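Encoded as structure tokens, the following chain is the form predicted on its own, with no partner shown.
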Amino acid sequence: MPAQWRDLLVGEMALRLCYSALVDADSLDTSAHFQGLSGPRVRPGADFEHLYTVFEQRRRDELAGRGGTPVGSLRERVYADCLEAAERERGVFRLGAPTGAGKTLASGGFALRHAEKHGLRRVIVAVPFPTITEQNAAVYRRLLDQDGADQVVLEHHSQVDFDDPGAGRWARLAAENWDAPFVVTTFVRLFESLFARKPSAMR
């Protein structure tokens, strides 16, 4: 056992991570078997450099028609500060800004740049309520999803009906193990993935 695992909290999280990987591998392998595939299908890693470029271009296009305002200048400053913070080493970052300061765009830009810089595999945005989650997911889909390309943004919370034909098979499968580059979820779902005892939630 690695020495770090002897810390009770680290050990518990490490065991949960191992168990999650085992459950996921078993599910993917079973799915591959019944589909007659030679091995499990795993989505290739996201190109966060490309995703950030798409995000930034679409963000600029959206803001171009709004004209300069004092609030717009404040939002640009918050956004620039977040991009600057994204260049730092990984850690815990706080964004203390009032309502209307552009936190959705600033945190999205930060997350994409930070993921690109550190070679991370996905971005997970967790917010308190389903209504805010829906709003944020709509913004991120508008800025990141592209016609004719694989979907980027997965919205996952208690109000999403994955059986609805409009949701699509991709969303239902991606929600099983958050196999998407950009996941927008609630704190409840995030905490369930970390602390729940159900294999499906831990996966």
Contents of the next structure:
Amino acid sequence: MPAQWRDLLVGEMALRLCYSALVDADSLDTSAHFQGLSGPRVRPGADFEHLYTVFEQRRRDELAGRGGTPVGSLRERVYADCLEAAERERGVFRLGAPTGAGKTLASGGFALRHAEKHGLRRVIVAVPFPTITEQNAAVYRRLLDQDGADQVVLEHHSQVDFDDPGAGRWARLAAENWDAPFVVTTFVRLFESLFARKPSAMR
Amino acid sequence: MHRLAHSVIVLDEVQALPHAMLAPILDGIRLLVFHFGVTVLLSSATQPSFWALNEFKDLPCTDLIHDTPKLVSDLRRVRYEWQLDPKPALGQYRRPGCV
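Can you swap the form predicted on its own for the form predicted together with its partner chain?
And the full complex, kicking off with our chain again.
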């Protein structure tokens, strides 16, 4: 056990993370057993270099269709600032740009680039309301999901109906354990998973 | 939840975090950043001053935008103008904000 886990608060968080990993492993293993698979189905690590390239290419294509405007060049400056900062060490960052400055794209670009640079495993975007989740997820899907390839963006909140046949099996399973490179969710889901006391929410 | 470790967490419209639960939430964020390989991005046009609270005190933070005040003024799309004559003074309209 790492020495710092002896601190009560750190220890609790560590314990919760381990417990979550255990519950998840147990579920996956059970499901593999009943499907007659040789091992649990876990998605391979995300290739953020590739995802960032796709994101950047599509972003440029969309901008090219709009033509140059004064606001467009300001947004470009915000985006450039965010990418530059993505090279820095991990930690807490703040994006205080006003409404209309392109925060959704800029924070997406920052997160992908930062994940690539530091070998992080996934990007989780959390927003206060389900309606914003839908808007954001639509933007990120447009820029990241590719036909024929595994889905990248997982949308998880109370308004998503995973029983809808259109939602697909992957989304339903991934929502149980956030096994996706890019998750768009609500504050409620995020902090429930952080502080819950029930296995399914913590998993 | 274990998939939060080693991830980038973007909190959008971060001013809308529930105030009553701010302390545990910020504390959780701090722990994830310090001990479990997480990067957090707090995104909002109206940044709350979390750093005045104990949980975030002494927590280093990087602003993504180089010159926020300039950006705000460049993006200003609304201008206010009194169209009354004589122009009223703000003091005339002052009311107690709360009881």
